[in-house]
Amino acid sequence: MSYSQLNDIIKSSKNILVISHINPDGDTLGSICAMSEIIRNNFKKECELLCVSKIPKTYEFLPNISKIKTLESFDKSREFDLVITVDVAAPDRMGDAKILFDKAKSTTNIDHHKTNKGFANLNIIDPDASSCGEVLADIFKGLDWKINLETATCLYTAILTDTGSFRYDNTTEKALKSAADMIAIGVKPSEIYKKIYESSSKNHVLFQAYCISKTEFCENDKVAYTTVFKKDIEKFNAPEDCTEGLTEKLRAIVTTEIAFVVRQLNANMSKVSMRSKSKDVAEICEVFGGGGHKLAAGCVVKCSVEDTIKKILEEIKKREI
């Protein structure tokens, strides 16, 4: 794949905006911070960063994370020369930041989701990559851009989190080589691991224990799901990223084939996170306008939590488990 067009666009653009997806994870945050550092370090330009959702405290260690702005602090009438989306599988995954994307003179979409249809002027999508961080590592190396320790830290975090600490099926030889390249630059794996996976608050752990305790099973225990209500988050004073890793814990049950978590956004809207051991859950999430990967996907359903569960189970039952 030729990346020269991206180099030319960045070089000719005076003002650049990079957008992450809503409800950000380690991959999209690592990627947005890496883009900021790589552009500053190689083009001597400052780009602006935008995320419409609150940043989880877990990732506050990332270089450039403090530069990420919220939509409330943005002048929505602005027009950028270039808007780059990272790890954004579909336009609606930008949330209300899409208004700035639509007005841009030029747009670039960098991603790794197989459900990404390519919605920008320039689309760099590698569905075989473990993460958007891996895609960016390929781009940076392909263009011979200098990757400093700050950039490497961001890329390693993106790859680490989207491979589940190198445990998921997307942990390929290439993913490990990309991570190894970042370690060669100076990244300390044990330090990153502790910051991400061993820094949970007491409330976070107790909240997840509560959610797991009310797990429901069906289809001969092949399907496991639980719910997350706003009142429970408030009761436990749980952090923004309180559901991080929860779906994976349900999938880890030996009988589970498909696991999902339904989180209440409001009375008539729910966020669904799905994981599977072998079934294509991206196919299920696409029914509701979402998407992702075969074994890890998500969607937002315009229904109450109870109705969302019914709809998801109906779709699961249509498929042989």
Ligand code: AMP
Second form
Amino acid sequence: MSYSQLNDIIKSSKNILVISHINPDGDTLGSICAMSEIIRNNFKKECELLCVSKIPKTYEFLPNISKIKTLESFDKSREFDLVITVDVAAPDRMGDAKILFDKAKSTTNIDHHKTNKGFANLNIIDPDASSCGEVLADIFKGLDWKINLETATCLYTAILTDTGSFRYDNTTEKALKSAADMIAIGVKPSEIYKKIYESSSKNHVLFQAYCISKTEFCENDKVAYTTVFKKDIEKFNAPEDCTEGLTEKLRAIVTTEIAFVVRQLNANMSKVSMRSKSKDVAEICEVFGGGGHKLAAGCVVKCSVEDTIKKILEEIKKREI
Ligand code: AMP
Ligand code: MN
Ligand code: MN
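Here we have the form predicted on its own; I need the corresponding form predicted together with this ligand.
Now the full complex is given, and it begins with the chain already shown.
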């Protein structure tokens, strides 16, 4: 059973690094912070945490979040006994932290993306789980590791954010039971809800309103998309995670089947966030080397924003919508 293999490998590893994915969300951050707490409490050892992107202010309340280092403050020549990735669908989602993953004596990949191909020595992937946080809750319970309030706060945050506050179709009985377990430990849902969903800056909300106001529609309004340019982010002084939740707002329109947001990374590189009501958008994103879940996926395209839109629309039009 892979759970006990995880127990053994953590026990025998002196130095451990946990890596989250680039442009982190509540699931990968809740998961990395939960791993830090559980390893400290159950194995009496400190692990190290790494994320290549800036941590959104929204998640500053998570226990252990200040332990997360960026690659700039990390000695890249180091070699770890064990590197664990959480919520990382594919190796390139680690960004340049992959250098440390590739050198590790042993690697573990804990995830829930259906497109995850199992790139580590030990792979614990549950595509039926709502979130990586739910996978971790199963592991911790399965191994009888004590979940304290700090760990529960992290896992609840992971499940809450990846289910879109318990609204998406990954809101299963098991996901809710896992979240309820965390509430039984002492997590206060309304406090976490306020920290995540009612703590946006004025600039952030006004920026999203601007992006929504220039939404384009096609295919009888079944496709809705908008763009996010660097100059606009600067103009509004919007935060790094300014696009978080934006695609969902376009999907909220009754006629929308597929919604996407194209964000300019640089002149020839764009990030696509795609959502749908029933069509498989992970499959569309995989065409561009990305992936994710059936109804929520993403990819990075080596093109300008305009060319990326053209290519994505071409792929969408090849399918029945
Ligand atoms: P996002 O649109 O960035 O919120 O991502 C939606 C979902 O797709 C999340 O579960 C991501 O982890 C996943 N995803 C986003 N970009 C990629 C990518 N390039 N490769 C694989 N999965 C991705
Ligand atoms: Mn994620
Ligand atoms: Mn996730």
